[in-house]
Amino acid sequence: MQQFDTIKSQFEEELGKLNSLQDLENLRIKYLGKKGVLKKLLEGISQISKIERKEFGQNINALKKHIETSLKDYKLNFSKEKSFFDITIPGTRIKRGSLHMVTLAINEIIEIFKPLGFIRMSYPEVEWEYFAFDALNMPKDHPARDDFEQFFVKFQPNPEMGKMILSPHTSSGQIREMRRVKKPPIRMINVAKCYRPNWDTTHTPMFHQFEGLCIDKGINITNLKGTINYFVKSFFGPTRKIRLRPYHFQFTEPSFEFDISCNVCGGTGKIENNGHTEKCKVCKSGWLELGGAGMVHPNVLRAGGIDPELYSGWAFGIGIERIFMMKEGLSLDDIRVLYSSNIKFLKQF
């Protein structure tokens, strides 16, 4: 017993002189290691009579438990004493996310049209055929109404409204806005998600559009062209060029498609790739289509409850992802990267 008391006293004395966790580990090895003090004590048990062996073993176990507990408590207390928190040091800032670039583009578009008196509206993404097609002067056999061109929704058809559909464009908002306002003037920017079964460099199944609608007395093509030019110069910069091409849309007459010079290839339609000249895979011609436009068809005005003999108007629809790709300095050559969840790309915005 005197031997155990001596070892215990020696251990506690050494424990009180420790200055670091490494010293603590060295002390643990000295007493509990494979060649430690207790191991040597245990090896000497064979030299003790059988009568005393039991008590000897109990004493070794008690000493071992005492040493293990002391080491554990000392380590815990040592860590607490050494920990320090300086309340004057600036805290670590939590990383903040940012708005998606499409949202940023939408906000910029709305701000551009505010000075012209346009208000932002948002109409249903799940729409009736009537508003998406019939009221827009599109006949039942129009190719755009084919099952391969749209996402139809499994829902009980309405005798007057037809089937339900994931809205293929924001143009259905024209009719709803006319019926809401009832009497011009109307200046609306309708921003919403649209859906079409396309997936390639310049198309995604879900995309955003914004619809411009202006109806009043004496509205003509000059007003339409001036508004588009104002938007393009404001959004893309004064150096970008635009062009209008005659086209046909069921809901406008006359109709146009309008393009902007491609900033991926600089409007040349060609790009240099490792010393080789290739056709620009975004525009292929130097121009990228931004959207369609035209004077609102008289039948559409009537469907909206407005007399085409008194009022006229223009409308346009533009894909937001498409125009974002053409933003000055971006040079995005694949629209699908906007929804790729690529952090290295997204964190730039």
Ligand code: DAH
Contents of the next structure:
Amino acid sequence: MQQFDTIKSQFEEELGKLNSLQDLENLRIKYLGKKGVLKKLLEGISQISKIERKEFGQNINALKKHIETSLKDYKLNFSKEKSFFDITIPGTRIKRGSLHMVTLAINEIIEIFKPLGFIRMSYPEVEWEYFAFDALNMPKDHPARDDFEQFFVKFQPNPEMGKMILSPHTSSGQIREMRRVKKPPIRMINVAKCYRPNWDTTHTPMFHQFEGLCIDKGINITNLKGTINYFVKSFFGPTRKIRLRPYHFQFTEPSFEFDISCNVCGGTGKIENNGHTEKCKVCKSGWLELGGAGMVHPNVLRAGGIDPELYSGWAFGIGIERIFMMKEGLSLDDIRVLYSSNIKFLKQF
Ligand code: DAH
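Please supply the coordinates for the form predicted together with 3,4-dihydroxyphenylalanine, as a counterpart to the form predicted alone shown previously.
Below, the chain from earlier opens the complete complex, with every other chain and molecule after it.
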């Protein structure tokens, strides 16, 4: 009879050590299975005297019952324990994305111009030829229009507005802003995607520009130069210098291209290499081209409904990817990486 107590306490001990429902099942098989402990006990019944047999049988049954209910209870409690929700366990952190560097650059540009009273505008990227060219003093047959090979949009052309295109520059926003405000002063930064069919290390078919436009009484080139200088120093750092170079655009007169001093050679165009003086490989001349600018052409003011006898203004256009790549400490040699969706690259910003 003692063996029943031994088996019972043995079972209890093993039950206390369980870790999973699989352990529980193994324990059930060990005791109640076809070749289990109880089965073996039962097989020994023939060696037991007839008088004791009844009691022996009852003991086995009692032990079997005990084991069965213990296993059942254990299973119930085990499931309950597992469904308990422990709010103190740290959660799984959801991965956060971040803004694309072109968006970061746009935000920075807007913040730089805000204190000067420039407001951000967004004008259509799918645009009429009229706003993108004709109103900007570029007649249909003007060769300058070839510079912007275009993406045409399948849309019913309009006799006055021409065809629809994906706007190749942000200058089209100039006319729209003049017509919106009607009476100067105007201080606008127009940020938009622009489209031209190019694909190489310095061009993507979609890129961003921002267009500055300032119109008021008595606005002159000094204001233009001062504003660009302020922007360059804020965006690139106080040591960088600018210069204006005479150029030609249809929508400005006079027109300029403006450059920024190269940060690799410090604007000298030369670098020292092992005692030799070499041409700077980045700029070759000490200067890097930043964008185009000029005094708004009287025809453009007229197209915008503004009297050129009363008002004057300046405008500039700058490529955002381009100036982002020129930032101090960034040496990106292929613009296309910005749109590669390469997480390893994007993660750095
Ligand atoms: N729209 C010109 C371009 O995309 C850039 C430009 C030049 C804008 C002169 C201007 C400007 O506002 O005055 O190449």
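Nothing here was measured: the structure is a model prediction, and the numbers come from that model. Heads up, when I say rigid core I mean the largest set of C-alphas that superpose within 1.5 Å between the two forms. Residue numbers count along the first chain shown, from 1.
Glu160: Cα shift of 2 Å or greater between these two forms (core-aligned): After core superposition, the C-alpha of Glu160 moves less than 2 Å between these two forms.
C-alpha of Ile67 off by 2 Å or more between these two forms on rigid core: Comparing the forms between these two forms, which are aligned on their rigid core, Ile67 does shift its C-alpha by 2 Å or more.
Shift of Arg302 between these two forms at or above 2 Å (CA, core fit): It does not reach a 2 Å shift.
Shift in Å of the C-alpha at Gly286 between these two forms after core superposition: A shift of 4.6 Å at the C-alpha.
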